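Below you'll find only one chain, the form predicted on its own, shown as structure tokens.
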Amino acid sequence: MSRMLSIARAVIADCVRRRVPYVVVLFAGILAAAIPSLPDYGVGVEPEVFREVALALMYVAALVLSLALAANRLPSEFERRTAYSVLSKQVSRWEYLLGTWLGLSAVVAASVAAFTIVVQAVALISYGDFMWVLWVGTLSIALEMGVIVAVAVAVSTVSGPVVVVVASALILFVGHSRSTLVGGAGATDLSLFYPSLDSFNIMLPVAYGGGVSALMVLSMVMVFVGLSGIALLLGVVLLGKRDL
């Protein structure tokens, strides 16, 4: 565990050094600050619309950051032979992979949290409301991005950045399209076998309601653990077969 956490800390330090999270959060924060000025039939943007647009921006920013950090992490480590140095120090391959995922996921989650704080500040200035319900949406986005990062890390054990991005985008599309691709009773029949990301889709309840129930939050956490675990297990198997 200590070795895995050391790898995660090294990943976090490297991401911070490259300043990619800062750029994404700054750009997204500027866009969030501009939301209240959007035209809305001449009466200004309503708080519900503000929350919806802010969550959408947050999701896109988190997705871009996740793919930017995860797609090239392992390929560049193998290319620079840094991975070989780490694995030669009594670090198992599964510790290396999980530590990398943990570090990347922590960076993405922290960036989403920072974006949420910026959005709350804008909401307080514009509407006099901290909009604490946004943190439920923050949790759902951070959990979904954890799954995407797990997929990207797993695929990157055997492929380059382009394939990683395409595969992650495909999983994202398929994960949100069970009803569309299967449809009707077929979607219900395959519900236990078809990996779905729809559990994380709570934008409307957060934007136009009071959030979601504790049971829904528990469901999101369980889906996160299950799908991330499957992706990471696949990554460990693939990395184990790689000739290092």
Second form
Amino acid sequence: MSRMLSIARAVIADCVRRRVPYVVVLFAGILAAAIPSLPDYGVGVEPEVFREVALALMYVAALVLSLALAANRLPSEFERRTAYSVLSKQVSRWEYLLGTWLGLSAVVAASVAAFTIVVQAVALISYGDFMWVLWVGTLSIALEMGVIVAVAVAVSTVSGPVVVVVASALILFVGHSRSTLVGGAGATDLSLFYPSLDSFNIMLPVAYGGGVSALMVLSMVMVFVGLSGIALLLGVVLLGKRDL
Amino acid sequence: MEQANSAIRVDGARKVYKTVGRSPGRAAVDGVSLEVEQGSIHGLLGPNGAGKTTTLKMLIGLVKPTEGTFKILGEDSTSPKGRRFLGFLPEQPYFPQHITAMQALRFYGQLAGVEKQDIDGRAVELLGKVGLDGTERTELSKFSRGMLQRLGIAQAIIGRPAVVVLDEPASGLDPVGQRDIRNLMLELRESGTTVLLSSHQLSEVEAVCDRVSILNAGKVAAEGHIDELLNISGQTSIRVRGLDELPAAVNALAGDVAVSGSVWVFSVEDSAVRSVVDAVDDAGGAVMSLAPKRESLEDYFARLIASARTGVAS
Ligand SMILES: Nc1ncnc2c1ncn2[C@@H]1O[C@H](COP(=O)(O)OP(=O)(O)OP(=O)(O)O)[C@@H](O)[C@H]1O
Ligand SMILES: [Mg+2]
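Moving from the form predicted on its own to the form predicted together with its partner chain:
Entire complex below, previous chain first.
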């Protein structure tokens, strides 16, 4: 356990040294530049549009960051053989994999939190409102990225960054297409077992005030635990089998 | 618990690498067994591609063995728990670029189970020991090949392991560095640590190893003390200086004559040594050294390969 945390800490420190915090600064810059063009407070529906745009921007930024960090993390560790000095100690491969996932997910989550603070600041300036409801969006994006990072890390135990990005994009696509791909309930209703990411669809309740319930949050957390668990388990099995 | 005094024990190690799209190739390691006594230094010698690295990686659990059992101090070393007494230097070690030497050793120290309050002191001590004093705050991207090698040795022994496995420890090191690592290995043995190292250089192992296993084409070709394996009995190698040519009396007895400037190296029967030395003296030359004639590793390998071809068991 402590070894897993050491590995996670090393991953976080490495991300910080790779200037990941600049991504947050860049994000803040984009939003700040947009302030003058934001509609004035009090003209009806505009704060909703602002929230929608902000959440979409956060989502894309978080996704790009997740894939940029996770896709090449393990492949480069294996290719440059930096993993040898870690795995030759009393460290199991699962500790190494989980530590890596934990570190990367923490970096992404911290970045999304920082984005949210930036968005809140802009909201306060433009609309005089902290828009605390945005944090539900933050949680949802952070959890969904946790799943994506788990998928990316798992696939990257046996393949290079290109395959990882394609596989992750595929999972995202499939995960958000339950209704189109499976359709309505029928005699063979397997939709219960569909690896759906729909629980993370929070645009309506958060941006348009559709109401945020505890059940919604709970279902997000459960989907996060279930899907990242499955992905990580697959990663552990794949990594356990391969030669380094 | 049996064989309590063998620190490392490899039995019937075999590895066939999977090659994508092709039928399984020949075994990279084929039935290798090793036994290293506690507190000794054991060399794994062999030409490029002999299977040294593959054998060590299977021992450490980095490569999945096709067959074989691997034990360190009686425990399965392919499982994490069985590696708790182990320190390993990979071949041509490499580390994350953007951290300092100190940060790297702190990280490896934590993984090796060094107590938190001891880590910094231990890291500084080790940097000094491997000749990297004053580089605590240097980023590893600024390290030379030899400096990375030294850091690799430091991370291998940071947890004071009872067994140390070094894959080509001298590679990339200058002569001073090679001497340092030799002394370090002797120091480790002094403190009761067991060392297994691989090399393709005879000079690297002959000065320190208690025993060697010679690996060729994935098999152990010979095992024993290096003198037993390589000394050519009954022959002495002589090096002399200050002669433009060898006296006729010497010339008649000398074999394998090599000359560079006024320095001559040749070998004679042990029984002729006294008369040859006298003859060199009379001719105005000076004897620089007398040593048992030893086969070069290259010759030894060449002979092994030839005997393998003709199917003669050695
Ligand atoms: N990952 C791999 N995949 C396929 N074949 C491999 C792999 N690693 C090594 N081999 C093959 O296994 C054989 C033994 O290689 P190994 O690296 O163990 O040799 P070595 O004795 O360490 O050589 P060197 O002195 O060059 O380090 C070689 O024929 C090599 O081509
Ligand atoms: Mg090698």
